[in-house]
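Next comes just one chain, in structure tokens: the form predicted on its own.
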Amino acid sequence: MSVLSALARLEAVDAGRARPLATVRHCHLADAPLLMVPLRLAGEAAAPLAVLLGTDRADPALLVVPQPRNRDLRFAFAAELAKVVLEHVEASRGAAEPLGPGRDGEERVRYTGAPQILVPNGGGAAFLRLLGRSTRFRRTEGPHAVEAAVPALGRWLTWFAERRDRPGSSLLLALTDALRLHWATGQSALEDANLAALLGWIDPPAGLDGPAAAARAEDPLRCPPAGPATDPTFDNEVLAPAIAAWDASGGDPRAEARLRAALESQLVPTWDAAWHAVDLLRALPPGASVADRWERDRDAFTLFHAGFAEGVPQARRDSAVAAARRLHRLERAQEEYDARRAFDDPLVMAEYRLTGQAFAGTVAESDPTRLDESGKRPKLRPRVRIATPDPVRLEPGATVCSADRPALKGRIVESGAGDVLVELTGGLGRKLVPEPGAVPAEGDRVCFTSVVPGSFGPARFPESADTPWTHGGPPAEYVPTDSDAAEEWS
């Protein structure tokens, strides 16, 4: 925990309800998200029970399984489920947009839109990964078959999944962990994965404070868990003598009524929590990078679907060669999103100027045209002196960019208490007299950091083919088998 979390957090306490850490939106909310609300059945690891799911916050659709260690039952459920998903993701992708040529002299299309699935917490995501895991190769033909839907279902959840990783991706967004990156409340991060009392703090119900109404949320009677698990008193109490009814009457309509007004009643409150969540996000305006992270999911999701009728489902290990990739991707993401972060929002800067990363200040000396010519030619080097109260721990020679613009880059030439010269070494035009503008004048605000996007710079790895033998040797061509359809649904 940073000290400026932990700040916002003893003021939360302090004022009985949270405190924001962030003054734009930096995640993505797409016009018509797919939300689903998932349960499972207790004590079974990927046994689906039940999903509220829908676009339409006034008209969800329920899917039930009223048996669910009957396997076809669940495969039938995993088909009814696959139609909305699949429906979804055609329905989002809108138009293909040509962007020109790409590295390899190919023309490339991007479609304008994509498919975006919201759970209400981490639990609801993870269960979406093992429903993947599950379904995507289960084989459409001989003996135990199922719908050609199910194993698509299961290749696209794990997808979702897997772009999860990637920070920044606003495919599959989880609500609480969307809210805690917003907000700070006065309660544990443990207490924050549970969406009622997460909201509890943020918009408290009239009369309440935060951490009533954090309390009242805790009550499964008032309202039930978010899922995938269940209440263990509604488990024993409702649940189980509403699938041993069923079980009883041979499939008789009327229980299975009975069971799905039963699993509505634990899923409706979580449904509408997580509309109100979705709302206090969209109050937010949207950070200026987001629109960037949106359209590399856009592109990530443009190239999957391309080849996904010609591909074959994900392996359930990468190879070495592609582990490495990954990895390095995911850490390249995540200093970006860090920065980027950082630049849209003062708040999230703060944390850097605490630390020492950053330091804002107002310019008390401006020598815009200053040439430096140690050198055969002469080169534009503009000096500005920084008055900050900030805490400066970075050494002279440090990089440093404009947080306002980042492509406006320097160096530390020496710094003191209360006083930083900066000499700007990028973004000042070609010329030997800088663009009207680049240099910050006597009197302006400025805020100067090391955050520098770009700087976790690329990594050359070898071919699968010419992967050494400390690391398995070149790996043999990936083919789906039975063994891999393996995975237990408990």
Partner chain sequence: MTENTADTAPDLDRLRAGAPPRNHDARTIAALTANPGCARRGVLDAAGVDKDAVARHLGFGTPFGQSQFALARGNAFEAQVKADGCAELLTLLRDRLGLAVAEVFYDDLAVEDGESREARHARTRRLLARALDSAEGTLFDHPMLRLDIAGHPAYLEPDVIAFQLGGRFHVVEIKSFAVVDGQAEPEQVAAAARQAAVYVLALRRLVAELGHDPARVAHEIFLVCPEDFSNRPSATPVDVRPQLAVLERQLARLTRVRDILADLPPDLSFALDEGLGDAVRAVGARYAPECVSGCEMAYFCRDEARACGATGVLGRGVRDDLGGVDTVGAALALARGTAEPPAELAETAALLRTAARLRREALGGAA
Contents of the next structure:
Amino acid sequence: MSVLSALARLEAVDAGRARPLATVRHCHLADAPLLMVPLRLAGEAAAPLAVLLGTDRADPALLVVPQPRNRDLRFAFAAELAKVVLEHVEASRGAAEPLGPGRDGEERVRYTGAPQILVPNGGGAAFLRLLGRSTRFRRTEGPHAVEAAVPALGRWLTWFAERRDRPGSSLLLALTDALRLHWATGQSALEDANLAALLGWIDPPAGLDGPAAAARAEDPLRCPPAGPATDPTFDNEVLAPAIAAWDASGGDPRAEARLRAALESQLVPTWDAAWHAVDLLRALPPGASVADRWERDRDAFTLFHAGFAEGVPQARRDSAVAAARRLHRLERAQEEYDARRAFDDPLVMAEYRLTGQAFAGTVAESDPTRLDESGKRPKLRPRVRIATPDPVRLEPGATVCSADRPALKGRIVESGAGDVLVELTGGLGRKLVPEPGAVPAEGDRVCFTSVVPGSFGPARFPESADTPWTHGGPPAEYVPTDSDAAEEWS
Amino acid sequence: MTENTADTAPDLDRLRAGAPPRNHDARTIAALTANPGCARRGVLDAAGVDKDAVARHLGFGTPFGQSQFALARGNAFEAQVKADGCAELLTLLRDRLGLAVAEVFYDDLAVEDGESREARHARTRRLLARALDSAEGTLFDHPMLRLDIAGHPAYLEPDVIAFQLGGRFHVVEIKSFAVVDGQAEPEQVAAAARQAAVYVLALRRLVAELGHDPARVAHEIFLVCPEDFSNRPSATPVDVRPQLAVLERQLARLTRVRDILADLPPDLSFALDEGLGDAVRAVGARYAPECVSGCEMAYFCRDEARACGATGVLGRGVRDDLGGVDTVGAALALARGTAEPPAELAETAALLRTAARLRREALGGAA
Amino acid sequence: MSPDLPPAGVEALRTAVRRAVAAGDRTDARRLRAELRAAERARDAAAPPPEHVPRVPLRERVHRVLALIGVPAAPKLVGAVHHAFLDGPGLSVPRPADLRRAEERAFRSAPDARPYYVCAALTADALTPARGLLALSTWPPETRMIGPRSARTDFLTAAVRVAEHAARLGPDRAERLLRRFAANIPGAAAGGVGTVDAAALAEAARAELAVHAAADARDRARAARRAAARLDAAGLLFGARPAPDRTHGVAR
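Which structure goes with the form predicted together with the partner chain, now that we have seen the form predicted on its own?
Zooming out: every chain and molecule, the one shown earlier first.
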């Protein structure tokens, strides 16, 4: 939360509609993302009940476990789900574009595409992670054998879930998160977790305002929950009798059709809402750095895909070194993500302007050819004085760069009420006269900030084999065990 | 604590307008600790008013309720762990804590249906007194405990087990949510810890009444949950000291509710009639979005808070960011510069005005 | 997607039921639920499910199981043993209190008219019926007393009996049951993964039993003497009457 986003919420209350928090889209949307709306049996960690999924909004597939307590039916479901997910992975990868040899001399490639999965909310993403955990250790031979696609599904879902931890990754997106990044509603974050209510504020149906649309979305009978939890009255009054009837009928197709119809009635409204969310996000122009971040996603995908055949399931827990390295990577990704978004989007940069780490204004004086001759050789050091109403909190000596052209670098010389003097140090060209247009001229609108994309230091961690004994010593390579395969998954 | 009871009890009975006080259990007692600053909740809870009925009467019933699948799963797991004299639990305690093989005492303190709660509580007292004196006994299942809530005794029928090890009692709480690779959902663990703290407190009060050191009830409880995706139980120790502290503070506060009562109309009552809405509104609430998960009055209070434009409906974070400005209208007036801020809000007002200007600039003057 | 959409009446009723439940209106919910079931039955109008008629009366089945394991047991164990050794599917045993109540009525109307009664085990301290346990009237009284160690000794005794029985019959159907016993008795899971050696299980159970047996027998004998002195014939079998609940669910 920040004052800026708090104010946006106030404006939303006042307007009876959501207000923008971004002027561009900060996440990638694939051309054909796989939308999945999963439901889980209440009281169970990861017992799937149903999922509505597909890349074509007009033609979703419905997968159902008619008796979620039956282990065989759950694995049959997992195998069907695996088929769809693995097909999606292969269909999305596109061609391998050559990148030239790497440092070790080996030819490197990157797929032109990567699979994207969308789920309605954070709960859906967490459910996929557990589903991945509960399937990736399954054995394909011996006792409790499952189809080969099942552990493959588990490894892919685990990979998607782990990538989601990385700030700025778009491989697995929860739509409520994506929407909340771009809009502020007049309700609380807790209420925003309801996809239909969130959409009600952003784009209410004709004749309703945000609050009325959100109120309607809170009625589970009009608007079934977006999962993975189901509405308790649905469970007790509809689902339980339908499952019992299916059990009693000995798997009669008519009973199964009824069960499917009941579950479909709970899923279709969310399916439609999710595509509505996709439409709203697509309508925003992508931010300048979105393609870069998707390229990192494609890198990660290419790497995982290439090693998949020889790989083993991801370990249950990270080793100490892997965990520290991972944390470091995530922190770094977060910093870079926040900074890059600010450069892409003036509304995000406004956050930094409000806290004094950035300022914008009009150039009042410009000395583009100023030379610093204090050293042995003269250096080009133009100075610009900027009139700004922003609450600047940058000390003299602080390095800054231009929000519009980050290559243009400088440092604060003095900063007083309504006025900042910046000495430019980089991005001017190689000569003692600046390239034309490099130095802002009098009357130009400029924005400078101390935020620098990618300012985080490099990681230095011991190799896995050198894990200090204080952190458990070198980890044993994880090998799935019999007990992994025998887990009952309920 | 008891001296307050005599003064407040008649007032509290009047507030219920003759209806019997509602029964508390560990869940509802644990819920008392949420939002301690809310006077409305404090008064309604202290008086034992049926908040669910009140909210429904006012047209704001909460769709609380549990799925039968969740109930069935919870009951089945508990039955499995406790079956045959807690055979699985014993195995777990032997493996995990090195419990000696001879320590197999199992006393089921619940007898048959139909026995009075006083009689069951008396039996719990008798057997625990013997255990405290002799340090003999291992597992005490279904202890019937008692806790005074604002002067009224509430009986707790815990499904928990009091487990004695080396002269100290530990509360063992069995929950059916999974612990996967050592991790469980934090909200579920927190809820379990809050409930277990209620049992720890009630057990400590009982131990003190029996003339022993209440510290013989450990603040560390054992949470028994299914491990990974199996039905195999696992035990996780949880330190409930923070939850205990909050609980004790809040229970003490309920008994001091007469301070709040003193400021209320003398004839106030929460009878389910046409005056109910005004009666409820006469006691100030402090609504926050989290109320929805724990208080039956939440939707009524939310509606009220929205109607008067309270910033609290947007969440505590937003309210804090607004530097304590209470209403949306006042905050927007400061942001738009249409209202002169009082001296203590000058800084907040300046920040809001800047924020408004920055949003306007970035959105091209559209905002 | 579904070829067999239920008629609108059923759907409307189902929504009405959920509405009533959500509004906390139990009376309406019950009425609407009955209407809904009627509407569903009318829709289905197919053959009713076949009535399941057990050949042997339930009490007789429970008797056979209890006689086999020789100690008081909970319905779940009774059902599992029945499934493992006796013909037919798993036994769904009603609540012990209900079954015992029927037996008690029979006993009181004509004492000792039957060769056996499925009766209660008694708590050693209060001589009230121990919750959730079934016992046989033909057992010596001390077998039916439940002291603090008895739950464990009875579990171990049941393990020995089941293991011995399985060793005689071949352990196929008892596999699951044996695994459960073995998992909770130290030293019993000597065999490889997935299989349990019945003899090793019995031996391990006897070894632990030796730790508790003497003290448990003492507690039980003492309780049995007290019971004989205090209770009448019916009380000996079905337990002292618990004090009734006077509070009716209202804390005072």
